[in-house]
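This document opens with one chain alone, in structure tokens, the form predicted alone.
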Amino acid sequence: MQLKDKVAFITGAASGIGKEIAIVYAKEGAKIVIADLNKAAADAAAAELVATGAQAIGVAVDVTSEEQVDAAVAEAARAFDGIDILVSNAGIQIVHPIDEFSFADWKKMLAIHLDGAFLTTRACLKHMYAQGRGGSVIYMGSVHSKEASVLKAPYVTAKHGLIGLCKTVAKEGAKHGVRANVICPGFVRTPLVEKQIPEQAKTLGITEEQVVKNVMLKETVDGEFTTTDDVAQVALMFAAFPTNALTGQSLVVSHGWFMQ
């Protein structure tokens, strides 16, 4: 067991991506923190974990909150004796042209994206660097941390903007042994993006086949989603990894949409 009797704090654990680390982290041995907006959900969800004898609790948290973000992982140490992993996952997606993005929607975007990136690391290494065991700090990236598309100019400013956190966190953190890296996925077929492309069928004024072939997979050598569980592997991977030679880094995962 890679992770047997770490600390996982996940946040937007209760559906996608993050919940799927949270059940790759569960199998190998990790106690898991269910972070998320949704209370019931998050509950929910750590419920099926410890259905399949895992340890799994779940927290609410408004990741832009300051008072909240304290508070759950205060509530997650408490519960666990302390935190090894955060998984920073919450995101949303709203799309327009540049010219027609409410700036209402555009501090939306980057405080669910930047602002619960950086509280939720700043409970987070309190914690670590108590601990005196070391710990790894997960971003959720994008192939927008690296390349732009149209109609997401919050999305890619913020996925960018994670990169300078983790490559900061990992010259500050080593010292303490902690660990920061960047997952970029390119599109996983999860309720965020489900959503988009009809949204995006209609800015462009195509059908919503188009977006999928023409749009979404159209970089991609194999015209595939990225998966879930792709994702969760390689969180995993960095969660697991033992020493600060694999730290600061960012790894797309993408079926080739983007190539480093």
Ligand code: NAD
Contents of the next structure:
Amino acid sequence: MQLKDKVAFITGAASGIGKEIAIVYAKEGAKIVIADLNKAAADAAAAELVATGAQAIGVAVDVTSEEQVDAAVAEAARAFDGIDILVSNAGIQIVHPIDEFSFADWKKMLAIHLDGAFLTTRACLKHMYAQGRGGSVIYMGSVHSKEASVLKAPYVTAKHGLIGLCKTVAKEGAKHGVRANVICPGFVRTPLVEKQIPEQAKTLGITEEQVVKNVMLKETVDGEFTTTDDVAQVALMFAAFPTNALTGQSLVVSHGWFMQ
Ligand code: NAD
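Based on the form predicted alone presented above, generate the structure block for the form predicted together with nicotinamide-adenine-dinucleotide.
Every component of the complex follows; first up is the chain already shown.
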């Protein structure tokens, strides 16, 4: 029970990586807030956890909305007596060559990934600082926090930006015992990635199989996808680590696609 009675606010936790982190944290005794744009899916994911004996609620939130983030974090803190862990994970992908990228899509990407990270951080830090029991902030970066790929300009830009935010939170949060770290996964077969396979095949003029083999997994050491559980185990380590010794870091979990 590495997270006994810790309250974890996890964005985008109705699906994919966030959902798996919620499952792993719940097994370790955390009280889970599934914060997602998709309220029905958030409630369903929370109900699945409750059925296993865990404490969990679903809350509706669009992480790009200041009002909604503040309200959702306040609701979560009221329900479970504060916030100990933030996993800022909600994200989407839009792929186009830069010369064809619409400004609206660029802004949408930065809003979800960067505004969302800032707004949830600000709202949760207020609780963590006031509670005086420390805390852990975890950002879902990507190998694209370190590397670029074609067609992903705003995603790569935003994921690099999260590292700057993380380092600043690590410095400001230290005196409150609040740590901040970034997880940088390689490709994980979630709905976000399933959607990209046919899109990239079309844009690059290759088959879906070739996208997986020659684009997504080309640089890995073994041609394997990273799994949601691989990422969730790293999220557990960051959440449970007890001191400021491990803060301001970004850890790549990608089957060796990117080596630091
Ligand atoms: P996913 O599509 O399975 O889940 C994303 C969740 O975020 C969904 O439940 C969706 O409803 C929610 N969401 C989207 N926009 C939102 C908003 N504005 N407000 C609140 N919730 C919102 O995707 P995933 O693959 O699990 O991705 C989760 C995170 O992991 C993202 O930040 C993504 O960039 C990152 N990531 C994914 C991969 C991968 O290969 N899947 C690799 C590296 C990083």
